[in-house]
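Below, in structure tokens: the form predicted on its own, a single chain.
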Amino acid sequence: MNIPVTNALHETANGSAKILDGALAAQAVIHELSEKIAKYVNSGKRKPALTVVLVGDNPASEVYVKNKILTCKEIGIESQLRRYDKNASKEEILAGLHELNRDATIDGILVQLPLPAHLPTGEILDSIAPDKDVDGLHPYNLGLLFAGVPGLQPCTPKGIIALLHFYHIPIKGKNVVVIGRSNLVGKPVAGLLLQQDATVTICHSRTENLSAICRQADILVVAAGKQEMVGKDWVKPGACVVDVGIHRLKDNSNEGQSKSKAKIVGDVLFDEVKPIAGYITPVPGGVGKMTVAMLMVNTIFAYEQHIAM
């Protein structure tokens, strides 16, 4: 994927950290897939096919399937909703699942997360065959990360590096620091740092003087799912700071206020660590946008290999 780049950095009045600005860079990956799309229709190809699979009643959850469905439209990229109870037993998706397996026009598969507490998320997504896995979590789509071969990658740590790419963020040769070490983002975004050249640190709950290391950091990437932990002390003036968190603040000056209107802030303290930092992703509007524009393409991958069979 050749993701177009950008020098046009987006600086806050007072002349502190820039601005990535995540609507800008995956709308520039849209439009590559929309034309991209349009050709392979045009020659006389199927358009490109994604499920969704969404259990239970999750208002996050949502809204999130309902962004996804919106952009699949919005390239061309057929999409269908699967949807299930929330006392959905694990035989009946995984029947479901076995089904779109076998299916030769569905080209990815994406359970939404979380699922309800009863259901074995691990065993669920292992289920999901390894070139449908547009989601990039299948152990085999994992194991090929690591080992540098391309293939589907987790959608959230492939946005970040195309957001520091879109941005000529340099990534060779950078100390980078990522907190968090889940097999969503911590873990994958490390590996693809490193296949990036850079030197990279894993921390996570248990490391000690966790925060004079994240000093050290020229990009550091925050997913530690923990709201507002990192503040302007955690980080080396004019660092790239990634912000992977999302919480939805509850309002109790207002308590008739609608979720869509909550405040939503990162795992970083996004006021105060903007005028130390040299770069900062929003939180809305950052990563998150990212996150769904790889989803798309991942799908667009999966479709390239299953047409060319």
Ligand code: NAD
Given for the second form:
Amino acid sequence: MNIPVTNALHETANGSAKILDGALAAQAVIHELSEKIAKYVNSGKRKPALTVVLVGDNPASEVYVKNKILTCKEIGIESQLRRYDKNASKEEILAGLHELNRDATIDGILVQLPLPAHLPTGEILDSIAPDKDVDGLHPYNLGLLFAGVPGLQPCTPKGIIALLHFYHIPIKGKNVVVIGRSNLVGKPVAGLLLQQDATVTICHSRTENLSAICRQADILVVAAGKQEMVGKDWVKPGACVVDVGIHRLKDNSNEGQSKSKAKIVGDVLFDEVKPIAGYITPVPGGVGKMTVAMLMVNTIFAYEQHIAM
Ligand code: NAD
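Given the form predicted on its own above, what does the protein look like in the form predicted together with the named molecule?
Up next: the whole complex, starting with the chain shown before.
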């Protein structure tokens, strides 16, 4: 599908960085998808279907899965949650995935990460049929991405590109620095940015002179998984800063023990960077919202391949 664009840019109160609002962009995507699904269903086609596999009881995963299932409901995708005990064996999970692979009524399969430590994440992700791999993490789909062939692409990287497009942030020819080289975020987002004709530098935990490299970036994508690592000295004035990190902090201040709640921050010191950046994504309400929206886009992509068969 064509990802929507907007003319609305959210200025912060003091006129500093403009906020790239992931919730707004995601809602535009969701709206288009709802209409698309309604057209298919009204023409007599079955509904798209997604199965989410959750192993264990990681509280953050529970929140992510709940959001995914609710979004499916909102736009007309059938969804089911398959839960496994935290001690479930590899064999048990692989048998379940093979069954879902063979089920012609299921378009997408998503295994919520992280898996408990005793399970081999790579082997489990690789056992999902590539045409149902809506997280885009199967080596076949990652291969398509790097070959520049359309396919199922990882949701967070795809969401970052969609958010930049939504706000008309120029990418072509720009100097982009990505912090992080994971298969989930860093490597695929670098590949997608390269396809958009950016000049891309990938940094990681062994990179020397990291802050100096980041200061060269027109667009800085931070996916290091290190809480509030990037401060104002890392950012070129006017740069676009995309914060992928998610860290849940226990915040008991002023709340009393019983009312304690989790505060969420990113990999970027938002209040420090905001005054000098040109654009910045908030956490929460930035990249995370786009990740869920792209899962829906991928599920519809898989559905369209399946109903065309
Ligand atoms: P990961 O731990 O697999 O990879 C982190 C990468 O950052 C590694 O390649 C590592 O080399 C690099 N790194 C670590 N410390 C560094 C340092 N001090 N300096 C430079 N590089 C460093 O993490 P991931 O799965 O890629 O996720 C990264 C972050 O993004 C996490 O906070 C995660 O929770 C978040 N995340 C958010 C979304 C979303 O939807 N917003 C989706 C996926 C991941």
